[in-house]
Amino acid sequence: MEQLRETPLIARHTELGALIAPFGGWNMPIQYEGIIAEHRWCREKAAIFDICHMGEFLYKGDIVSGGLEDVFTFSVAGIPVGRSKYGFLLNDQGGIIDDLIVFRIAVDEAMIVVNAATADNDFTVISSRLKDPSLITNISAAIGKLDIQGPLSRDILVKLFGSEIATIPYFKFIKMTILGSDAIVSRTGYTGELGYEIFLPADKVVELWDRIMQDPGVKPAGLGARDLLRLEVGYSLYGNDLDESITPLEAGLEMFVTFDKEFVGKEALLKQRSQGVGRTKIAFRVGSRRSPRHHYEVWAGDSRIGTVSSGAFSPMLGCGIGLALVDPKFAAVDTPITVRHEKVSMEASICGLPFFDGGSLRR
């Protein structure tokens, strides 16, 4: 049996009575007082998430001559220092090995933040594509990461760590000293709300958690609420909506692919773009409060047209919502569909994204 890893905050989660379950090779908190309550607190105030399980790699060297420029679907050299960018690591067939964010720390330095379950494989693949693998280091075990998300997140962090945090625009970051250690504070997140991600040494994470939790506007939220929050704003989840069998074009994420540069998988994507995709991502709303689930079937009349990749009940919309991969012939908005699984059947219709756009993300 696989030995599950634990973050430095496992004792805090236990003290708070969290439901803890395996996720991506880790024992992680799924919920504390309840997914719906944690979701609402994040939408209305501020939630803190333990995201220490995610992977971080540090690249030091010339971005172009070292080979990093050709690894991802976007140009790392084109990211200004102090900014971050979302995109993909692909296989030869254009399938998504992982979705990730690169932080351009300096002209010759970048931090790559990847999903927990894929981190070890990501590091192997990225290293193999560099001209000099010694330029990249897996720093995941040394880095702790906390996400503070919600409309009150800025005010709370400014009170604790100073007004410089209020100057960070969306998808930019600053380096600063927190609890006596070097830290990166990034205006990014996964909830659709104003929010920040803090990277600092792993041995400082418990102290940082305790400091932030002292604010009455903050409550802890688990991965259950995080999944619901991200789905409401239409963000993809690796392992559900993305994997090595799905390309960015099928996933509706072509905007994160730069075709005027080289990267592994480019030829496959160009061929797919020329010939057209055999399936495409759609969003749908259920006509009731029932929750569609991953792997439920999607039907249009008597034809099975695809499969649900993510689904849940949306507290903000008051109905079931989901993402699915379907035959493009049936992907038009307002197309009526039926979502089925064994004896479960729910009527739904295809809609646009995001499901919920009333968050504080751009404030």
Given for the second form:
Amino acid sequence: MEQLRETPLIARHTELGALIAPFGGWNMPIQYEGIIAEHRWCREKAAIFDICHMGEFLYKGDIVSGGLEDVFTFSVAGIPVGRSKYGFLLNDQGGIIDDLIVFRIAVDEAMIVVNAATADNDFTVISSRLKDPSLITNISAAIGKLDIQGPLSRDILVKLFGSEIATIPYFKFIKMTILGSDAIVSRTGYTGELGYEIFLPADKVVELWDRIMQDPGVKPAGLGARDLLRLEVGYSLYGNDLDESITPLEAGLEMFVTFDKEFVGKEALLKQRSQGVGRTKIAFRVGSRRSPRHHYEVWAGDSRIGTVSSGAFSPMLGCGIGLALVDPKFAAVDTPITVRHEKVSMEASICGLPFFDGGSLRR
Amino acid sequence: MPATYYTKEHEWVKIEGNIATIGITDFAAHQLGDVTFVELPATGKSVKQFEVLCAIESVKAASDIYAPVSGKVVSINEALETTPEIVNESAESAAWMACLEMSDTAEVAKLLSREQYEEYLKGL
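Got the form predicted on its own; any chance of the form predicted in complex with the partner chain too?
Let us now look at the entire complex, which starts with that chain.
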């Protein structure tokens, strides 16, 4: 069995009494005081998340001639320096190898931020598609990453590291010095709240964590709260809602695919677009507090129309919510559905996204 | 004096005469984490000892609750329908789930005492 990896913060998590469990090949904190309390704290104040497990690759060289331009579903050369962009790495069939964010650090430099569980494979795939694989380096082990998310996150970081942080617009980032080291502070996150992601050398992460944790507005939140937060705003989770058998068109994420450029998987997506998808992502709300869960069946009347990809109890809405892949014939908003698993059956209704739109994201 | 017994599935049952009041233990509530839903049994439902009585869900997982004794459900704690978090706050008192009219009081012989239950927890 593969040895589970640990972030530099594992001792901090243990001291805080976190419940620690395997996630994507890593031992990660699932919760500290409790998932719902951490979720609420993030929506009302600010939560800090250890995201050191995610992968980072650094590309240095000419983006167009080096071959990076055709690797993803969007144009890297088209990202202005200082901005980041979300999109996909696809296989030949258009299936999603990973969803990721590319940061355009300089004209000839880009950082690719990927999911933990897929990082090693992503690096192999991306390298194999470059004309010169020596231009890309896997810097995952050297980079630490902390996310501070919540309506108070800006005030807290400005107090600690200066007013420059307040100038970062949504999906942009700046390079700055934090704790004497080069860092990237990005106005991104996956919670629906105003928030920042800080990348800095891995050996500075514990010190940064301790500094931020001194603020009484901050509490740590684990992967349990993170999953509720991301689902409430309707974001997809790799491994649940996205995988190599699902295309961006099926996942309802076509907006992150640029068809007027070349990329691996484009032909398959064009074919799918002309023929129509066999299944499509829907969002639904349950008529009770019951939680739908990954793999539960979705029924419309007597027809089984699909499968739940993510589900949870929404603390903000007070009911069960979920994402599912279903037959497009049954995908209209307000369609009544039944979600079933063994003895469990719950009435639900297809709805629009996001489930919760009262967050501080654009504040 | 009512006597309280326990099961290896982490239910508690308080017995007064032939009425059994049932809930889950503090240990179980802690293991579940934030409780978000309790599926209470229908009143009038009859259940056999150690069969599924109802279900409980937390943010993390869904679990069955088993009847510590056989009997008929005569009342349920409706407060759990709207505020299931009581289970996390007060699993062994306010968050009782159902009262059963027992059909066989001799079944308590198959249950654990508090001391036996605590000993059982140490081995988990």
